[in-house]
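Read the single chain below, which is given as structure tokens and is the form predicted on its own.
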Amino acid sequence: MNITVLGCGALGQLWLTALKNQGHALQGWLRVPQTHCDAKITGIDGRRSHITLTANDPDFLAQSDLLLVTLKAWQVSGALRALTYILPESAPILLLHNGMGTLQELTALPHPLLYGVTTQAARRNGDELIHIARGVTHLGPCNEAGRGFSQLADTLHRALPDVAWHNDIHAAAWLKLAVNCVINPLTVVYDCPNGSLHNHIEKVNKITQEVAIVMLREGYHTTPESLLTYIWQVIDNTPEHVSSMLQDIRLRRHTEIDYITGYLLQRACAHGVDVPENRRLYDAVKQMENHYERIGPDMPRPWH
């Protein structure tokens, strides 16, 4: 396959390397145009790889069989608006990002749309990435045109297992959102790795209870108890991990809070549900984010 990976951060480089090793033709696409991109990765098995690929080639994009999007949620719609006039309308677009809400921004696209959630994890060590956790990637269709691409799960599974196809991906997306609503903003507020949330059990419980109520109103069967059990499993499996939102705050970057807790607040409002704990978390993160974006020289920049 000819595959363009839009966004060459940690997750993007994982997929670039894995798919290249399977013999696919690849290119990266970066916000600042350049002719090549590098991926330096140390795998879970300790093996190191360094590949250099073509980047930002419109001719390659026009012949791509898949556009794999590994951007931050707030970057997605702007980036795709700048590129989808080149991408063949028959080529699927697979979104792999935290949070929800981007699909509502992309309803005008004629392309097959797929959405994925993943627990693959990597951390940066200088200019190199360390693949620290082998996880599961769930993907499925977001529009009618996307329903015919279940075979894509097999292709991706061969490159970076495990990958599973779901005819209804929204349940998996909501479960990932629930985890993110608890872990990401709380680790920001307490400036701590995931495992330290054991020092804030009451807060974790209250936030989870609110999320469970909204999920039920959305039509997804859960209970606060079962959701809480799952969230603690994630925390206990990643005790030293620093959440992506806390990394963004520490580096004074724009966060995905609007697509995580912000999306939850939107759906809670639509159902007339009061979620004060999540509202306080959202306001706290936005206050931090707005402070350094207001006084700093680096604003979130658009894709061209």
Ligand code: PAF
Given for the second form:
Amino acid sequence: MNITVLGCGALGQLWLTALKNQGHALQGWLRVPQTHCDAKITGIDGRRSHITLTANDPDFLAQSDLLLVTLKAWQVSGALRALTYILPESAPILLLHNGMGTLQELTALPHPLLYGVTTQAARRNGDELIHIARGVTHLGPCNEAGRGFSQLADTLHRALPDVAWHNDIHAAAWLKLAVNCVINPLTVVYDCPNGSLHNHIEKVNKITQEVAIVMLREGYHTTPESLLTYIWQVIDNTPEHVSSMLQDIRLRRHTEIDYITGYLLQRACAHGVDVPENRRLYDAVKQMENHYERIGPDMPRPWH
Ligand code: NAP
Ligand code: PAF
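What would you give as the form predicted together with the named molecule, now that the form predicted on its own is on the page?
Every chain and every other molecule in the complex is listed next, the one we just looked at coming first.
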């Protein structure tokens, strides 16, 4: 396949390398006008690899069979708007990011649209990338045109297992959203790794209960107990991990809070449900983010 990967950060480089190793033709799409991009990775087995690929070639994009989008949620719609007129209308766009709400910004797109969530973990270390943990990538269609692309899960699975196809991806997306609503902002507020949330059990319980109510109103069968069991499993599997939101706050980068807790608040409001604990967390993270974005005009920020 011809594949363009939009956003060549941690997750993007992981997929570029894995798909290249499977013999696919690839290019990266960068924010900066460069003709090449690098993916330097240390794998879980400690093996290092370095590949250099073409970047930002509109001709390659016009012949792409897949646009894989590995941007932060707030970067997605702005970046896509500039590219979708070049991508063939038959080529699927797969959005792979934490949080929800980007699909509502992309309803006018004619392309097959897919959404995925992943528990793969990679982090940047200078100009290198470290693949920290294997995980599962769940993906599925978000519009009618996307329904015919289940074979894509097999192609991606061969490159970076495990990948699972869901005819209804929304349940998996909400489960991931629930995990992110609890772990991400709480680790920011307490400035702690995931495992230290064991010191804040009451908060974890309250936030999860509110999320479970909204999920039920959205039509997803869940209970606060089953959600809590799953969230504690994630915490206990990643005790030393510094959540992506806390990493963003520490580096004074724009966070994904608007697409995580912000999306939950939107849906709660639509159902007339009160979620005061989540509202407080949202306000706390926004206050920190606004503080450094106000005083640091050079900080990366959303452009829509
Ligand atoms: P990341 O390392 O920040 O990668 C995003 C990349 O996109 C950066 O290289 C950024 O470049 C680039 N970019 C920004 N705007 C762009 C534009 N308009 N055009 C082209 N490139 C652009 O983030 P990530 O860790 O890969 O995460 C991507 C998504 O996956 C997030 O939603 C994250 O929560 C989710 N996720 C990540 C992991 C993980 O292990 N990393 C695991 C699960 C889920 P600049 O830095 O130069 O702006
Ligand atoms: O955003 C993150 O860091 C991860 O999605 C998770 C699961 C919360 C683990 O830290």
